[in-house]
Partner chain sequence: MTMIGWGQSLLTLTLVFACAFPLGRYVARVMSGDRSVLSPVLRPVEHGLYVLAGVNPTRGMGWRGYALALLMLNAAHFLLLYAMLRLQYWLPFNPQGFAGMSPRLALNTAMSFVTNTNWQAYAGESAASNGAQMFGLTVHNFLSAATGIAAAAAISRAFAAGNVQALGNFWADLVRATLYILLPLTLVVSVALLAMGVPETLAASAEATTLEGAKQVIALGPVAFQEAIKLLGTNGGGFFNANSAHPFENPTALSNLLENLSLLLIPFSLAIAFGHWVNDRKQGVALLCVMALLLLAFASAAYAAEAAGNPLLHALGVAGGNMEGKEVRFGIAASSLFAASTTATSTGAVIAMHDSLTPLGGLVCLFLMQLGEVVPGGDGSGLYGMLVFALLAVFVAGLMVGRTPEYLGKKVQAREVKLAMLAVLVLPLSILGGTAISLVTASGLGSLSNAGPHGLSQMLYAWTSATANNGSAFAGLSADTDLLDYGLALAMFLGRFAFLVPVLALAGSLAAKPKLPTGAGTFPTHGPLFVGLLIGVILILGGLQFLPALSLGPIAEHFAMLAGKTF
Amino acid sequence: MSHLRPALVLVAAFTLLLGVMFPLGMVGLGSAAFPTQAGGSLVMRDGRVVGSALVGQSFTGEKYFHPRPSATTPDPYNADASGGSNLAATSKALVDRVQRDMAKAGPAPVPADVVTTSASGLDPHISPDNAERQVARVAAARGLSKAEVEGLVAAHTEGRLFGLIGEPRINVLLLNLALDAQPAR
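Coordinates for the sequence given above, by itself, in the form predicted on its own:
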C-alpha cells in the first residue's frame, strides 16, 4: 500500500509531462519554426483558401491539368477517407478501374501515375510525363501556345529532395492556379 501513492503520483506526473506538456511544446515549436506547414500548407487566392499544397483535388475541365486517380471513395480526394484501396493486383475491381483509366488515357505508353492511385489516395503531384501528355489539351482549351503551357509546367516542376530523394513532380493545384493567372485570351 505504501508504494501505491508514489506510483500514482509518477503516473500522473509523466502523463502530464509526456501526454500534455511535451506534445503542446512540439506543436508550439513546429508552429513557430514552420508556420505554413503547421497550418496545413493552405493555398490562398484573393483572401480565401483554395486548397492545400499537400492534398490533391479533383480537376476535370479540359482547361486544367488532371491529377492522378484518387483511392478515396466515394468522394475523391476526401482527406477523411485517406488510405489505399487495399485492392490486390489480382482484384477484378482494380483491373477494371485501371483498364477504364487506360482507355481514357490515350495511346501507350502511359505513365504509371495516370492510372494508379497513391498510397494515401490524396497525392497532389503528377509526374512530368503525365503533365506532358496533358499539355496539348490544356493549351487548346485555354487558347495558349503549347510552348507557353510547357513553360509553366517546367516552372512548376519540383526536383528531387537534396538532388537525391524522390522523383521530379508537379503540384497540380499550383500549376492550375498559375494557368488561371494567365491573361485571358
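Now that the form predicted on its own has been shown, please provide the structure of the form predicted in complex with the partner chain.
Partners and other molecules have been left off, which leaves just the chain.
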C-alpha cells in the first residue's frame, strides 16, 4: 500500500498540470498569438461569420462551385458531427450511390473526388480537375466568361508545398466567396 500515496498524488498533480494549467495556458497563448487560428479560422463577410476557411460547407446552387459529397448526418457538411460514409469498397450501398451521382457528374472519366465522400465529411477542398469540370456551369449561371472563372480557379489553386508536400487543391468556400465578390455585370 506504500504505492497508494504516489499513485493518488501523481494522478492529481498531473491532472492539475496537464489537464488544467497547460491547456488553459495554451488557450491564452492561442488567443494572444494566433487569435484567428485559435478561434477556428472563421471567415467574415459584411460583419457576419459565413463559415471557417478550414471547414467545407454545402453548395448546391448552379452559380457556386460544389464541394465533394459529404456523408455527415443529418445534413451534408454538418460541422457539429463530422464523419465519413464508412462504406466498404465492395459495399453495394457505395456502388449504388456512386452510380446515382455519376448521372449528374458529366462525361467519364470522372475525377474520383467528384463522387466520393471525404473522411471528415467536411473536406473544404476539391481537386483542380473537379473544379475544371464545373467552370462552364458556374460561368453560365453567373454570366461570366469561362476565362474569368478559370482565372479565379487558377488563383485559388494551391499547389504542393516545395512541389512535394500535399496535393493540388482548391478551397471551395474561398473560391465561391471570390466569385461573389466579382462585380456583377
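In this text, all values refer to a predicted model and were calculated from it rather than measured experimentally. Positions refer to the first chain, counted from 1. We call the rigid core whatever largest set of C-alpha positions still superposes within 1.5 Å between the two forms.
For residue 20, the Cα coordinates differ by under 2 angstroms between the two forms after the core has been superposed. Here the rigid core is superposed, and residue 9 then shows its C-alpha moved by 3.5 angstrom between the two forms.
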